[in-house]
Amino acid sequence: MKRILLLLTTFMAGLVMVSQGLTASADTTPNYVITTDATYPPFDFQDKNNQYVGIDQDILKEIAKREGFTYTLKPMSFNAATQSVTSDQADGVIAGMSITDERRQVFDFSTPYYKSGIAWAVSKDSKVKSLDDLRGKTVAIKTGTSGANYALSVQKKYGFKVTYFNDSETLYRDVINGNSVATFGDLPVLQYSIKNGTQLKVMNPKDPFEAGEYGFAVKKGGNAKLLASFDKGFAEIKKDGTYDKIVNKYLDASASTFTGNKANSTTVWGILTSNKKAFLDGLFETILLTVMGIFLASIWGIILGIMGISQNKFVRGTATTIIYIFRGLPMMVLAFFIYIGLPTAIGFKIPAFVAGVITLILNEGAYTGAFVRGGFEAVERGQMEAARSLGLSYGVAMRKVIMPQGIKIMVPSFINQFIITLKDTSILSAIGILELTQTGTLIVSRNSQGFKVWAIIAVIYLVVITLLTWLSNWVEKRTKA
């Protein structure tokens, strides 16, 4: 039992090990992790090619250019993108993200690259004609921005009620489908979605509210270098007119000109050919996530349960604590734990994926832990009296009658949580893990198909389930043989 502990903590160091030594830069040239909203178009969003684009992505490439710097970029919602610069797990954000003094208490502020104003907005059909006529209904809010901070500001005043999401797109459907009847947010947002065909309108767009501004951000005492970089760069692009140049790229043109929403790539053969590179990159991920989760996983729950049966009272006290432990928590607040608050305490980055590989060993090994526990107690006493009076020793008793007879029982229970650790890959998208999940919201927040997106991520889901559960089936059909 030492041994595999000793062994599987040895692979968990390596693997964080061999993260950090493959994102270090082999030369001396500054690599940057920036982090980012991909899902706020115009600003932040993917592509017709899947590159992420917009008017923040191509200052900040343009600014990397003159500059003489890389970076990494991260997309993830946009509460998780500024916690990872709190927690050094990334070194700046850019995510059309307005100078507050409250944000100041915590960020560095680059000079301000975009001034924009608060507009609110109600579906085409809507019967809303003033803010007014907004008390006692509900308003949908993106989470985290400046849009969200005015309709707080003005809700007692208006006496609506509040509802928040994560991400643009499911908030404007939220709107559309009447489960909300407004939505407040930046007028170039608004306009921009508008233009890309989401059925909303623009209550105020000659007369938005408190306008504010957008800054790129660091943390604050920290990254002193890439802030002075990015101010440097930002003023050679504001008097050369490249500025211009990006903003009126994204403004004026046609949404369809980033996103390829035409007649042909709006049926769910055309997102499928359209984007075929993306789902195959999201599916390989969430496949790799459960493989490395399931065996993972699978070990350390055999170890627990192993633990919880021993004839050490400590032993068994500590897989009955652990075990209670993880299965209690949350998964998202174990993934956003390991991620963003863990770095902080140890002092050195943990990948997002590697956090997430331990999120799924952590959750789902707990869960596996009480069913090996379990199926090893529901072997009949008698036989480990047998066992004894035949005079085998306790572990050989174990290995040679018990856990053979109590891993037969525990099949089934196995099979269920494989395919509960392939459902749970898609919580990671929360940190920044592009498996199938966080792809389908790329994707959405490109071309607004919400429906034919996510059907498509459902079936892709059904699939790879199925062919999991005959393959396990399979499997148990030959231990029972």
The other form holds:
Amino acid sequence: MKRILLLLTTFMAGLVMVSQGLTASADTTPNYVITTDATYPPFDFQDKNNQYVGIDQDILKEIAKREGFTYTLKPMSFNAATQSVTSDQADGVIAGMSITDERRQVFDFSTPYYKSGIAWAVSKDSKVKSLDDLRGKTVAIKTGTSGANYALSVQKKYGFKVTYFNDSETLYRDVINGNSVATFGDLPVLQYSIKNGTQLKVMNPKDPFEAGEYGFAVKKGGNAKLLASFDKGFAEIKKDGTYDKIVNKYLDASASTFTGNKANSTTVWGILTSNKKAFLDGLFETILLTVMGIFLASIWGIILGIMGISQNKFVRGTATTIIYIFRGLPMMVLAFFIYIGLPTAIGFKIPAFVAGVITLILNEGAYTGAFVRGGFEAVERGQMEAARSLGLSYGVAMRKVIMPQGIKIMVPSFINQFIITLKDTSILSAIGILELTQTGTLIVSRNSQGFKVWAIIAVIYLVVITLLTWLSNWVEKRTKA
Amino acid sequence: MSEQKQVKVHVEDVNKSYGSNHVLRDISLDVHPNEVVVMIGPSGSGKSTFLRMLNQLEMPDSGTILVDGYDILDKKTDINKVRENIGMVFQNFNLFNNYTVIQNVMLAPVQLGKMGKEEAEKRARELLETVGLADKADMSVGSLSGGQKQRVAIARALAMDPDIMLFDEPTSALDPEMVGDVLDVMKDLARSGMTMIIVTHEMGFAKQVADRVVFFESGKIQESGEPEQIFNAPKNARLQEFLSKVMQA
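Now the other one: the form predicted together with the partner chain, given that the block above is the form predicted on its own.
Below, the chain from earlier opens the complete complex, with every other chain and molecule after it.
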């Protein structure tokens, strides 16, 4: 058992080093980790080559070039993007982020780089005429955005209910499908999306509420150098016209300029071929997470299971408590806690992939621990008594008599858990890991082909799960023989 | 009875309760080398609990238990070492389901470094021969009848070459036609001079094999003595009542 623990810690340490090595640059130019909203066109989105583009991205790239710094971009949900900065997981965030007094409490903002305001929009053929018509209806808002804040501030006055989303595309779809009747969001974002075919209409294009400004942000009191570079670079590109060129490039162009021709994004085959690399990368990440999750969670689960039937009350209690806690916690809460909460407490960054693997180990390991313990307990008590009465020690009796019988009982549970682990990796998209589900979110945000893209993703999952099931059944047959 | 002064098992004033249920009260008993002691009594009288204490499958609340001179209740005593010298046979056989017949017999000697694999296998085949199951060596334990399982269990216990054998109702879970084979093996063992402590309901066997019969009732030893005396001239009223019931049946 000690050997396994050692192996596990060595492995985790290696993982941390590798992922840090990937982000560290060898030369002396500063390299920053910048987070962004994965789906926020025209400010942040992926183009047909799966490169991040948009007004934010082009500004950032231009400033970095002029100011001589490099950066690693981490696209995720807006909420996770801002929280990554406050928890020191990232150095700065650029995500069409409105400058508000509330945010000033925790962030330092750059010079405002874009003037915006809150608009509200309804489905194209909606009968809603004014905000008063929203009484009793549901309004869709994006978590953590200033559109959401505005909606909440007038919620009482107009008497509507709200429902939250983490990405814009799903949110728009919800309004178009009529599950909710309206949404509040940043004016340019809504307009850009409508121009590119989203079946919504803006109700107040002329007079947005709470006209505000976007800023690049760092954690309050930190990264002053990065902030100064941004401001200096921004002043330059504003002065020489580069800034206007960037803005016009996105606001004047239709989406297909960036997202490819129509056929590429409307037929299943077109979607598949034009996003081949993205799908494969996402699939690879999902498989990598699954394999590591299954392997390490099984080891951890077996350790917990053995502890759970220990003769020592304290050891047994520890295992029971660990299983209780991590089986009880929703996996997404655990992922956020490890990725966003923990670094603040321990003072160093945890790369998203490592945080994801740790989440899988703790969550899936707890379930594994529970059925491993149950499997050992299901072995007749007399087996242990017979082994012990021959003079075998507890350890030898466990290893030679109880465990082989218990594991046989557990095999179906293991297979079940492997499949659950594969599916649960999709939850890790919440912390920005670019696995299969997150890949789907990004592609949909670009081509608005929700039905086809999610159907493709679903089929990929089913194929992988089928392969995993075959493999598991083959292993099961062999253990039975 | 044996002439030797040396005592194999020495039990003094042992008490045991499960909650408010006082299952053993002030039990004292000495067992001498080569002696065969048979314990009889109604169900729940404490005789199995007592037997299981002799190799520490149960712990008494108070009292002294010495086996081969070792104080097995002393924390400093290596109970595994003591257990190597005490064979135990259970009512439900408890053969290891994940091994074949011969692997069951070989497991302990090999794991405990008592002999190498080849030697252990040779010895295991001899033991299976003596219990009449040489032809079953490579079968899985699931394919054996109850009587065969119990004989394998006896061979397994003997593989460690113990000098005391404990039997906990070894024939109670068997179909009647299987009982004889198991009792025959036990008789052979008794004849060979093994020290044996047996909990059983087989009165005929007790009469035939026992050097001493001990009658348990309500957690106490009510009477003990040679089989002749116990079965033909019982003094204790409860023993008389017990015998009248079992003999009728």
